[in-house]
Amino acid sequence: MSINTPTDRATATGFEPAAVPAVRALVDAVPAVHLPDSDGYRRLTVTSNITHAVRPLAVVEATSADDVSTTLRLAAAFGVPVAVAGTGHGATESMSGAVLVHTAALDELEVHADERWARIGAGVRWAAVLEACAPHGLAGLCGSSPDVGVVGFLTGGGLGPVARTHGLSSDTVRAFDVVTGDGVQRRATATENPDLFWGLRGGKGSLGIVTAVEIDLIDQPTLYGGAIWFDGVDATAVLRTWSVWTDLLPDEGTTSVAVMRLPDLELFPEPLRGRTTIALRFAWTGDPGVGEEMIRAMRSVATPLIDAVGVMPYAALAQIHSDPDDPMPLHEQSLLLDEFGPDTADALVELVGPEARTAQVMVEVRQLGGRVRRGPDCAFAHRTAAYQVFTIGLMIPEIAQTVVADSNRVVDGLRPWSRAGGLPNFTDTAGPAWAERVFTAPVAARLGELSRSYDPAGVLLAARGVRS
């Protein structure tokens, strides 16, 4: 239920006594506040990973930057922390004891085609941006799933399917409109509040709640890309060849490879159901004829089960990874690698290949590098990593403990090639543990100083890790 007038409902929801006056003040001051057990609360607390259920004290459905400012000022006055969400992706903790600011209603989207930039509200998903840009032959640097929110993706740096050509997605940001923890609305660019601009690119929500972002668009109407699926029996040949091929791949190509175990369900293509397969993902931003030559070596390794690589509209980028959109119970883990050579490929086959006993639905290795290494200075701390490994398992109650233990087994098995660190959008933790993984000590220290300056009361929940 949406609460628009002062009521005594807060006293009946089981809030901690110290939070009751804060919620009452919000109900009086902000147009749309949703309390537990209301339809609005249920709608806005849905997460993409249903193992991370969120249960805030109340949800503020922000319709303007003023709503965000009011919420942060009142929360600071009453000593209540504030969390933020826009699409339900990226939730890592329960938000218990916090007020959730939900930004889905901040849905402005303006494409300035002649000047090749766009202004995007915090509630907008990448799918809407792709659709709006496509008629102009332009594109935003989205991730593998257009269902993800633009702002959350960009504040985590953003590594998408064409990152080796165009760099981090956050490198295209021109400006942020942000409300810092002190409730002040600010604009952050390379020349206006440059310290905030530095920290918002990679620092996630540690410095404020972004209400809108302005990004440069790229001239990329089409690309040569898609996925090639091989049978699991060819895992050694595919992964060994990929390990050498990636060393030779120019920056026009971005690629990943995933060992998959898809359930035997009709929603998946018949050749892929109920068996171990290897999915090669590929995006080539240059001449399609050159891209076809580049991938020839991988095509010739074995007979594909499915070959869906070809010229495609950039707006169809989601076909490369085919990430699911429906909420699911997932266990995710990741690590960074300094190299992925033939010996690493052999280790991965032993860990999750067709003869291995594993509970992971997917184990993906993404090649990084290229222009990712050469972007401007920002809070994204691990530009120099060569590869990333990402594991996903379904947390079915009967096997949940097995899934977690098996994920740890896979990560530990790849330790000889790993390096310290993690990527902000792929690290499934929160607080100090998250900050220690995704930031170097100097980056964390600088973010901590900025947080104490712009959020003296420590209101923002996402800043805990860099303030501790």
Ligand SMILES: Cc1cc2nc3c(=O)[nH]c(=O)nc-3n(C[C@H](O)[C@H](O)[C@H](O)COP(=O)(O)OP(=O)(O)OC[C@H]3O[C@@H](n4cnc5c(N)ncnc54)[C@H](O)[C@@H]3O)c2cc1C
Given for the second form:
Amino acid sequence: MSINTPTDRATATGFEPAAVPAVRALVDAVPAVHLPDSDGYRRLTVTSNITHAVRPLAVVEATSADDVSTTLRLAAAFGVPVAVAGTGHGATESMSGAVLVHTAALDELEVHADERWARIGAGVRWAAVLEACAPHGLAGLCGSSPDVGVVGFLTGGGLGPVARTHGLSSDTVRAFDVVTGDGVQRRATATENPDLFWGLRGGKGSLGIVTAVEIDLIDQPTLYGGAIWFDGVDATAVLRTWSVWTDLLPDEGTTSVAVMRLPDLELFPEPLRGRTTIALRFAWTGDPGVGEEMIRAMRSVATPLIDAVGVMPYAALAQIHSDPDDPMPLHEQSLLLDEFGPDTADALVELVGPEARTAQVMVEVRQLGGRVRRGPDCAFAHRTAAYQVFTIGLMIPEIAQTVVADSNRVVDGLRPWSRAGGLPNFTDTAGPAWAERVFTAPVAARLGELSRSYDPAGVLLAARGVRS
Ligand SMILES: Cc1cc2nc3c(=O)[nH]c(=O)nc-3n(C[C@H](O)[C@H](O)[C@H](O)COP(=O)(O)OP(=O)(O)OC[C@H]3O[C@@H](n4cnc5c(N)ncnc54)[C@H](O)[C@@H]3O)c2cc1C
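Pass me the form predicted in complex with the named molecule as well; I've looked at the form predicted alone already.
Okay, now the whole complex, with that chain kicking things off.
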């Protein structure tokens, strides 16, 4: 708990005078309120992309759904917006002038192995769920990095390394406990507040602050999967073969490729540093022998620099993408594609292959499809996209402008195969621009209506996009 007197905090730097009464009222009403320059504030405003620093008026470290209700009601009364975070991995805006509700302390985690479901507090990360489920041979449908928060991931749909077999992760949600913008604690399931249930799967934090979620667990103790790294000189052969191979891949297989230019630093494996490489990621949920047959065509395209595909515990699936979890300054951009054929592969090699002048550290193409297409109707609006491209550049001050311009060059170069839209978890903007990309017009309109009904004062910062 942060122990500052209201007076101390009201005079702390970074304070906006007009909001002082709101923050004073919060301090009186909620146990843990952290103000700028306090240790608690610094701890809870860390973001994994350090170009997205968050500077809220105050951070409420919620210890119960009641704390969340009180915060939302008081904020509405004072006309102060409220944002939410559980880890800071998905921060996209500064939250300036808003109060941040941080859910890290909502850390309940129950695994009901016999009935194959789990109840998970909003502050829990996937790593904890994987660890708790593994002894039962069960798993939660997480993303490429188990360091990510369960609720932040699920409210954005959630596209994981086995998505083509098991579907979008939000399709496994049974129930949300949520405090809607009006401060009321509600339960959302397929039969209880079904409109809210629809909107929380894909609508991120636009309708409420989730305090706990209940999900189905999957019966997947092991996988045949991992990554194979090829030298950049083999880029054309690898990417062209991948473009044809993905067309034939059954739903038991989920795959992506990433053209990487890792800096020449010791923290990266020697064969991968300071050069262009291609990482082929693969996860096969069926019989491992069949998985091995399936990947043979890719394995034999060229001599790998590293071949790390084999049978692995599901709980080790972070090895498939090897995402870095440390805070870094990043520029990210994404694009949805309708197809990725040999001509797209050639374009990608021309844009970021070994001969290209590029400032991107990674350009990844994930294949979607399979069961991702077939889930229930919800606010996740782009199930039918065939591929997603995701670019990452390091925003080192000397090259920051080049990184941004280069990312635009790459995305523009792939536009002939693209379609409108973006996935909520991968679209690096906020407000109306974000909503316009990640929702279709009917989805945005329905979310806007729900927001006006569940959050009449418009207190939730994340609802701005769908209400505008
Ligand atoms: C290394 C890395 C790998 C990733 N891999 C994948 C991947 O494979 N697939 C994928 O789909 N995404 C992936 N993502 C994106 C990730 O799912 C999103 O950034 C997600 O928003 C992170 O959630 P969080 O709670 O960890 O982050 P936070 O910054 O805490 O939250 C981000 C947003 O999630 C929403 N949110 C968080 N908590 C709540 C709550 N309690 N109630 C309502 N809304 C809430 C809010 O809109 C909030 O702004 C990855 C991100 C990283 C950093």
